[in-house]
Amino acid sequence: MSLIPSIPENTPHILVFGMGGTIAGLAPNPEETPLQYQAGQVGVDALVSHIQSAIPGGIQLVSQQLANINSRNLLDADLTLLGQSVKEALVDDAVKGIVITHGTDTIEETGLFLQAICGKLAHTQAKRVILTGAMLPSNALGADGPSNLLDALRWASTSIENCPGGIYAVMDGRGCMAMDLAKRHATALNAPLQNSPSSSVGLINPSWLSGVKAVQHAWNEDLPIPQEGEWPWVEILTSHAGARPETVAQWLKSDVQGLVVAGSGQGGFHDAWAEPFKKAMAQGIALVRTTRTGAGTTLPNIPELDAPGCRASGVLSAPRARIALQLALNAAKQSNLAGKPLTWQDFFARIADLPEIR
């Protein structure tokens, strides 16, 4: 854990966790290709560093490095270290607030995996977690980078009134609940919220903190982490056409948990996967429909009755829908363990079918 600049310990700070990404990323010929570069190669402290004179006075900073990653990359046994790591930040008497650096290719399943395990502590802590981004690696003409730490740095340390402890991200100048990010562009530096509802970082929308609180209130506990090595095993398929069914046959040979599918239109998937889906499902596989198209809510029973084993996403992305599946597995496991029994399904529409921010 690296002091930047050295403080006391105990002293109050905004904590720094550093993950990778583009954010930190250095293209070799910067002014001619700015986007052939390679992700996770400048350390946090050095990210901070490079912002130090524009961060208001009084604040102060602790960074600590978890990863340093190209966010395609990330691992299951990432999101345990990070879950962990944030969930004994929130609990600290002297972080008042956390700044997470990340990659945007993943970064909205790290964001809905932060809601579901610590979204509860962070409110009732009242501190804010803020995740981060860039589109552009840190030494390209006008890198975003900077200035989005810059905003992230601010919101984790500002006046608690102008918006709830909670899970955030922000990028080009706008906020949103980290669990509604969805990376809709290549190369658009709003890309990761580009379709989600936000709020301008300067001054909150009254509409959108309206809804924030809805789902906040709504949010009544969070689910358990999966341990490293124990995080069930989710598949996300693509409905198209063409599609045969041994796309989805070869699955029932493996030991695979369960399955999401991105469905064309409404969720709906290919008549030729009918059939092994109804086997799969009669094998205990968990069965989740979403949407292919990038955005609107994927509803139950449209277009068809939903089978017993499966379950529509809501909101969710294919992406956001396969760690919400896995988080839901896991805590159905733990709460059989505990003798409480619950189905995937319980857990998982704690998750999808929280109120809709618009």
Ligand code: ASP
The other form holds:
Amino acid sequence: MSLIPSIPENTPHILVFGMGGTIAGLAPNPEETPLQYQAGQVGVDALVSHIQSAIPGGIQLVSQQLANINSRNLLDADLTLLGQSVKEALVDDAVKGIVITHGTDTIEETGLFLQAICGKLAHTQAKRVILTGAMLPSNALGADGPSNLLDALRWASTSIENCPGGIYAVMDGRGCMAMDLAKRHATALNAPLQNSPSSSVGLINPSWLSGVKAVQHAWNEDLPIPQEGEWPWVEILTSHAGARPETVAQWLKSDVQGLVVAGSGQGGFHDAWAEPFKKAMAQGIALVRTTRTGAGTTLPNIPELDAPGCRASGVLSAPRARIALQLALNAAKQSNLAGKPLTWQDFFARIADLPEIR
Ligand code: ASP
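Take the protein just shown as the form predicted on its own and give its structure as the form predicted together with the named molecule.
Entire complex below, previous chain first.
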């Protein structure tokens, strides 16, 4: 852990966790080809030092590098480490807020994960956890990382009346609940929250804020973090024209515990997959249907009746539904061991059936 500048222990501070990403990326030839670069090259200390002079006085910062990766390579173990670190920081009296610099490719997964494992804790501790990243590497002309990091630091440290404790994300001057992140554009500076309910970070939009409060009111209990090596194996399969039964059937011979179908339209899938899915569910493999369209809700029994063992994802996209299913399978296993048998569907519902922010 490093202190910037050195501060005595127990000094109130904002903790900045570095995970890597484009915000920490370097392009060998930034003027000619800024989008040809390597993510996760610059340390979080340097990212924070770079904006030190613009940080409002009185905010003390401590930074800690947890990983420095291209987030397309994010591992279950990275999430376990991040989740445990954030939970520890949330109960540390000296930590007033938390900022996480992260790659945007899988920031969607991390956003949902953090909400599910410590959304309640952040709310009750009245602390904000803010994910941010960048679409341009740190040495590109007009790099967006410094302003995103500054916005995140300001938001993490402003008074709680402005916006309650919880898990949020900031990009391109806007903030959203981290569980609403969805990177749906390859290059736009606001890609991860372009289609998400959001607010300007400067002036919080009251209708967005009341939506946030409704979600937080409905969020009663955080889910346990799977230990490294104990994450259930869940895969995503995309239904498409010309789909073959073998694509599903091959999983029946594996140890996979869950499948998320990125279905067409309202979350339906190719008829060729109906038989192998039936076999998968008979084998105890959990099945979640979602839509590959990129927006909208996947409803139960629409467009056809769901077989027992299959659940619609609600508003969750395929990457988010995959994390939710992993956490739900893990929580169901632990609740069984504790003699309180709840199903994965019970835990999945807690995440998928939340009020929608409009
Ligand atoms: N590939 C990069 C990453 O996710 C993209 C980014 O950060 O924008 O780490």
